[in-house]
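In the block that follows, a single chain appears as structure tokens, in the form predicted alone.
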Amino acid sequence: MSRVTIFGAGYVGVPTGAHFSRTHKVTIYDPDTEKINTIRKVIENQSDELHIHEKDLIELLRENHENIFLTDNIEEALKNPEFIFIAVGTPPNEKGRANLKYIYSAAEQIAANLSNDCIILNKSTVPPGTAYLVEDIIAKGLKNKVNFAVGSCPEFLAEGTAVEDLRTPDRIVYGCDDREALDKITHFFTFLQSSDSLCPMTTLSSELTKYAANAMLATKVSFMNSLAILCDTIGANVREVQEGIGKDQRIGSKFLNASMGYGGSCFPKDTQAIAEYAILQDSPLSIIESTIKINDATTEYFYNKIVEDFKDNLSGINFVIWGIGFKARTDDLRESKPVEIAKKLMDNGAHVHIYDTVPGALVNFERENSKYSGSFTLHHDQYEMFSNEIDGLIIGNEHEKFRNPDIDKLTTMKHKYIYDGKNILNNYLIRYLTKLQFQYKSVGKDSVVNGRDRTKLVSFLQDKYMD
């Protein structure tokens, strides 16, 4: 049982910190006093609320309580460990670049403080070379005689499915130059793992596999949707043709969804920190560049899809959101894109109704939203706000509540339109809906209403593919 401390009570953090209390002894530090004591009145059972919205978190926090240590006093959190997390917040600054003012600040604060030799692992998401930089960082401000070392051990989370994550990953990635300090980590965690599921590597690699990994994945997304446009464009299904594909083995079916866009607190800061370093490196990566742009512009695409049958004038329309965190089961809204329509729709003189099925998410909008107060309603039930007032729904996210809605209480709608921002109504239900005039518009799918034009892509082929 080894002896842990996690710079960073946030959405990795906590979990991770959590995670490792199965089998050793953590420490979780935050210089911000209310995460501390939020999460300490929740092992205690004094209150059933975190900051964040994690699946099975609360639970795993209890469970643990005892190998768990909880203090907001940098001294206290460095009596001893032999590991060091850092999983502090790296936000992109006006650039697009990782801004690493809180991993420089840890790098002090260790050096200020660490009495005893030790591991220390970025956690957090970081441009590569950072472990050498906190290591110098480190080394200079050192205030005990001890022995160190620093490397990488990033994090693949995805919000809502963390815990699970945690205790059954596809793989773990951690990288350090000190072959000593790598062996140490592989012991650590196989008291967590099977031995099949490390991944010891450099620490450079380590680093940038992190970023690798995102924009892959984001790359798969916007790959789907420039095809989900062209699909709209000749009457193509993209469900069908995403099934069509995701079965090839050498494909997969993961990450082949198409959408309004990608959010989150991952996908589009990974993808732009790392488009930014690679051209100040002279080494550009224009698949990842234009994976963002595609992105922006399938945002855009979805929102003119909504504009148009209002013919671009939205004052005094209502739109009921369903789902305003990135995806479902989080109360995350950073990048989100239905915050992104939302802010689009009142800046036009629209209001909107917004349900989540995570109350955090509506507490978080209506924090974050201030400046909108008066433009927007939001609701605990799904159904409250549908009225002859209404003139359009929108899907957010992809939670299952969404996907086989209540057709009696949508038909007091005005106008009965829906958006489908991530696709999940299926084909039978679509038809349905469109015999009871309402009107459909999805990202790709609009061939299930439209149907095709036959006799133009037939007058296409001949103008064009003649000669």
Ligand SMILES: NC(=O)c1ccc[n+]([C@@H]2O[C@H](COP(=O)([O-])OP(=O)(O)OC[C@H]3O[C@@H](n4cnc5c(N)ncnc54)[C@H](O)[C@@H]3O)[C@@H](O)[C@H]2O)c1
The other form holds:
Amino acid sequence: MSRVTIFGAGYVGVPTGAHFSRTHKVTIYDPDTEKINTIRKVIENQSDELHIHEKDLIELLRENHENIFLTDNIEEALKNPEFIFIAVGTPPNEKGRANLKYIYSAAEQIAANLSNDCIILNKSTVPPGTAYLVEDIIAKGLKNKVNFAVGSCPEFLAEGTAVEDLRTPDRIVYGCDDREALDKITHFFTFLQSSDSLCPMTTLSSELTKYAANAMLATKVSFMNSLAILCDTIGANVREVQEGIGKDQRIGSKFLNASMGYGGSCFPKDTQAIAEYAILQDSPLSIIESTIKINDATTEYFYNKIVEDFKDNLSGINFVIWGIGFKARTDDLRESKPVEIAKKLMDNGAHVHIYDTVPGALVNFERENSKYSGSFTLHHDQYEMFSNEIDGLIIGNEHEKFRNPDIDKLTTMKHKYIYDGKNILNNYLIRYLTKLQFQYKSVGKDSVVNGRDRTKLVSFLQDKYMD
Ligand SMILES: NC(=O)c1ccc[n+]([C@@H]2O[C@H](COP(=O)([O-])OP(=O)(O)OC[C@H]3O[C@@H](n4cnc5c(N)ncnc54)[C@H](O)[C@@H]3O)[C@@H](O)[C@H]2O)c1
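Switching conditions: you have the form predicted alone, so give me the form predicted together with the ligand.
Expanding to the full complex; the earlier chain stays at the top.
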């Protein structure tokens, strides 16, 4: 059992701390007293509300409460840890680069308070080389004579499934150039996970692996989104193409779902950050630059499908949005595509009725969008807002409650437009909705409703492909 301190009680720090506490003694430190008190109340059974929404997290914290110590006091946080995991935010700055100010402040605090030998690992997503920077800051500011090593241990959990992702990871990537420290990190993880999943490497490779993974996944999504737009143009169905290529094991079926674009706290920030980093290093990653451009263009494409139905005039138009979190089961609205769409609609005069299965997502939306007050209404019931004043339904995320809607409850809509931002309705349902006079729009499945113009394609081929 090792003694571990986690810096940061956010979406990564709390689930990671709870997971480590299965086999290690964990201190979770955050200068934000409110967050620390919120977790404490939950652990002590005085409340069931955490500041982040994660399945099974509360149970895990309570189960292992004897191994968890919470503090907002830096001296307490650094009482004898063998490992420190830094899991503070690295939000984008105005140039799209990762802002390292929280990493800096964590490193300075460690330098000023560390009083025993320790291994420090960055869990935050950071530009390659940051571990060296942290090492230098600590070395310069160190108050006590101690030995320390700094490495990288990027996090790959996905919000909404963090507890499960941590319990059964495909891989645990960590890097440290100090061989002895690297062995100690391996030892630390062997108490937690299967050794098959361990991927020790150098510090720089580990830091780059995190960006590489997110950029690769985002690129898969943008690739499918470009294909989806081509599908709409020629009359193919992107869902069928997805299935056809996804069954090829070299490609794999995950992250092939075309949609209104990827969002969330990681993909947009991390693709931007690594693209910018590579430019600054004179080694541009033009494929990732394209991924980002395609993502923005796909959202615009989807939005335009909505507004063109109302001849660009949204004044007095009422929309329902099902799912405001960037994906199902999260209250995190950072870079959420449904939020982006909602704001554009409201900016152009529409009113939006918002429902999400996670009440915290609605609370966050209200808090972050007070300037739109009066232009939106929040709902805790999926159907209560449907009436003859509703003009369109937008499916914002992939929650299963949205896959098979109770169609009877939608039939009161004034204009029966359904915009499927996640392509989750199946072909059968789409055809059924069409029979009931609904108009279905998505990204890459227009052919299910419109069919295909065979004659046009034949003349196109005759014209361009016969020498
Ligand atoms: N959210 C995700 O799904 C996810 C997944 C993988 C990796 N990451 C990366 O992990 C890092 C953390 O992300 P997050 O979503 O948990 O952020 P978050 O904003 O939810 O949490 C960060 C926490 O750090 C705290 N903090 C700031 N300065 C501190 C300091 N000096 N000492 C201790 N705590 C401090 C803040 O108060 C905040 O509670 C980021 O680099 C992010 O890119 C996030």
